[in-house]
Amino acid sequence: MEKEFISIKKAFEKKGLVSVRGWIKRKRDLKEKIFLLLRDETGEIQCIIEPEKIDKKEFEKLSKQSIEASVELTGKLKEDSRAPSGFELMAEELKLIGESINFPIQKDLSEEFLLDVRHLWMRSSKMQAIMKIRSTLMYAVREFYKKENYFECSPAMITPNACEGGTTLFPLKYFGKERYLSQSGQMYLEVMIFALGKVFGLTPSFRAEKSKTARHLTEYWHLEGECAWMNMDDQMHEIEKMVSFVCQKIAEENPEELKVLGRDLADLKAIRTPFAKMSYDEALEILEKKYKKKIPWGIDLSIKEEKILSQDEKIPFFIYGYPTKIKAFYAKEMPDSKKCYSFDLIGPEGYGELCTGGQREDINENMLKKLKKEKIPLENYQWYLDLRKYGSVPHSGFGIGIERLLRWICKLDSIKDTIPFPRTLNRSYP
């Protein structure tokens, strides 16, 4: 009869004689026995391998292995308060499945080396915890928007035009024409609101930003939404509900992973609506008191300034009413035209911008005027202008980088740890 293998988590529930398989996380060789800490995706179990109880050849092969060798084990669970889980597996059968000789990752290695061996570093407890939380986040986002009656859409990844400025586009040759990797699916999602009302997309975006900060990637996962009949305030309310929902879900489903990362569960449970809101003008007043000098109106807030505004906060908050001149051409102007209905969601504890959004320009003449003023060629935007030409309505939307949100939720130093294979200015390997 074929042996039935179960997960380590289920083994603790079943007890008695069990068969498990996984990878060696730690190994200690003594003369009379070998101690293993075996891991799989569900947990870890301490195992004792004694040569007289198992096949001699398998024991000899095991003694030559380093960490990360894969094995199958059958044995009985025995209670032991000294073991990390409170149980030990006393092996009766052992089979080495995949060898691992001199696994290259040891203690105290540089960040650059760990990025070079990212394909192996993903097995670490830290990265395993982050990736499990990331998975919960992705499921939670879709659950929230399904519950709120949004439709998920798939915007194009190859595009003829810029959405966030031409200097950060990745060009590519497309059958003799120049096209670009998408910076944002926003414009394509705007198309869909005229058919579906409220839509969202969860897709990769690409930005050729020559930035080396702890919160920039050139390839990232972009959660974006667009909604017919919603103004800026409506959209901010939608965002705060979503972020709170995601935080509660992760606190509920990933307490062990948060513990591995040293993240306080209570902090996430405290993320409840409504979030505080401050105007751009109010933000400048706070910064002027901090700097003890006048700050020119109309500047964009830097990473440093966002950190100053957020470092003592525990809950995300909004800054709204930004100067029109620092926002994209599709941002709808307020009556005085100097400001627009645009907002940023700022992460607490110095994490800075997590999300940007606002009300979109819905009048064709206004959009044309802006495009001409910024000397943007109209030919690639005719389809976008058509949206304002045929049955335009007030609408709003947002974009949030999954990795920025995850970085704050997990309280990580670098955004590079939020994605399996980070792409940055100087890194595209492995």
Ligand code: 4AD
Given for the second form:
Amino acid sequence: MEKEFISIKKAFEKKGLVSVRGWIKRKRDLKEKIFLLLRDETGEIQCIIEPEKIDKKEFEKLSKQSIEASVELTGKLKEDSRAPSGFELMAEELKLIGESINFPIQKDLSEEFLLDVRHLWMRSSKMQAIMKIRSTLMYAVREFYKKENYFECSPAMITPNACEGGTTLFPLKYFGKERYLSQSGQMYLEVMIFALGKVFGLTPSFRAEKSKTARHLTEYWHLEGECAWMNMDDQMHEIEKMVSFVCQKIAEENPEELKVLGRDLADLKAIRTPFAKMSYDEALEILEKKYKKKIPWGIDLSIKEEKILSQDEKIPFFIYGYPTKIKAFYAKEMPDSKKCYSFDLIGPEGYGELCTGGQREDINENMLKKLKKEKIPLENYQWYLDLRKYGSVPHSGFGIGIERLLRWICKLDSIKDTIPFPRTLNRSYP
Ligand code: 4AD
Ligand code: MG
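What would you give as the form predicted together with this ligand, now that the form predicted alone is on the page?
Expanding to the full complex; the earlier chain stays at the top.
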């Protein structure tokens, strides 16, 4: 009869005689038996292999393997209070499927080395936990927007114009024309609201970032939303609801993984709306009064200042009403034109900027003036200006870096661990 393999998690539920398969996470060779810790995507099981109980050749092959060889095992589960799960599998049949001799990850666990062998390090408990949480997050975001009646849209990734300024654009030779990899799908999402009202996109974005920081990648996943008829306050409310929803989902679905990463479940459960909101002016005041740090009005808050402001916080918060001159050309100015309806969502515990958003300039003349003032060549923005010419409406939107959000949720030092294959100034392999 064909053997029926079940997951390790199911094996613990079924008990009795089971067949499981997976990879060797730990191995201890004694003369009379081999102890294995076998893992799959659902759990880990301690296994005991005794030579007299299984095929001799298979036993010999197994004894030559290092960790990460793949095997199929059939055996009986036996209660054992010393095993972490309370059970051990006593092997009756064993088959080596994929050998692994001298698995390269042994002692050297330096960051650079682990990035060189990322394709193998992905199997570690840490990466496995992060990737499971990442998957929950991607599903949760879509679930949230479906529930809130947004439409998912797919903006172009090859674009004729910059959205977030020229300095971080990746140029692309495009059949004799200069084109760029998308920095943001925002402008295309703005197009979509005229047909669909509320939209979101979940796409890669590309930034030729030359700075080496714990929060910058050159390729990241960008969750962006755009909504007709919404102002800045409406938009901040949409975002706090989404972030809270995602945190509750992860707390519900990934308690084990959060434990591996050292993130307390209660931290995520506490992420409830409304989030605190402070103006840029108030942020400067707090920096000066509480932290004795004077920032001249009009200067953008740096990573350092965001860290200071957020280090003692437990819940993300918004800073809004930034100076117009430090925000992008599309931000709508407040009646006092020195400030604009733009906000950042700041991650707590020192994590800093998670999201930028705001109300968009919806009046054609103002947009034209802005583009000219910033010396942005108009020819590639005609389509964008058309949106202001034909049935323009007040609207607002946001962009949040999935990896920034994950870095905070998973309590990680570096953003590089939040994405399977991080791309940075010095890293584009494997
Ligand atoms: O603040 P940014 O540049 O804003 C925009 O792109 C807007 N067009 C978004 C919008 O309104 N639709 O980027 C938005 C977010 C940041 O807050 C950050 O979370 C993330 O994208 N981000 C990065 N994440 C990783 N690596 C980078 N180099 C990032 N640059 C931005
Ligand atoms: Mg920003």
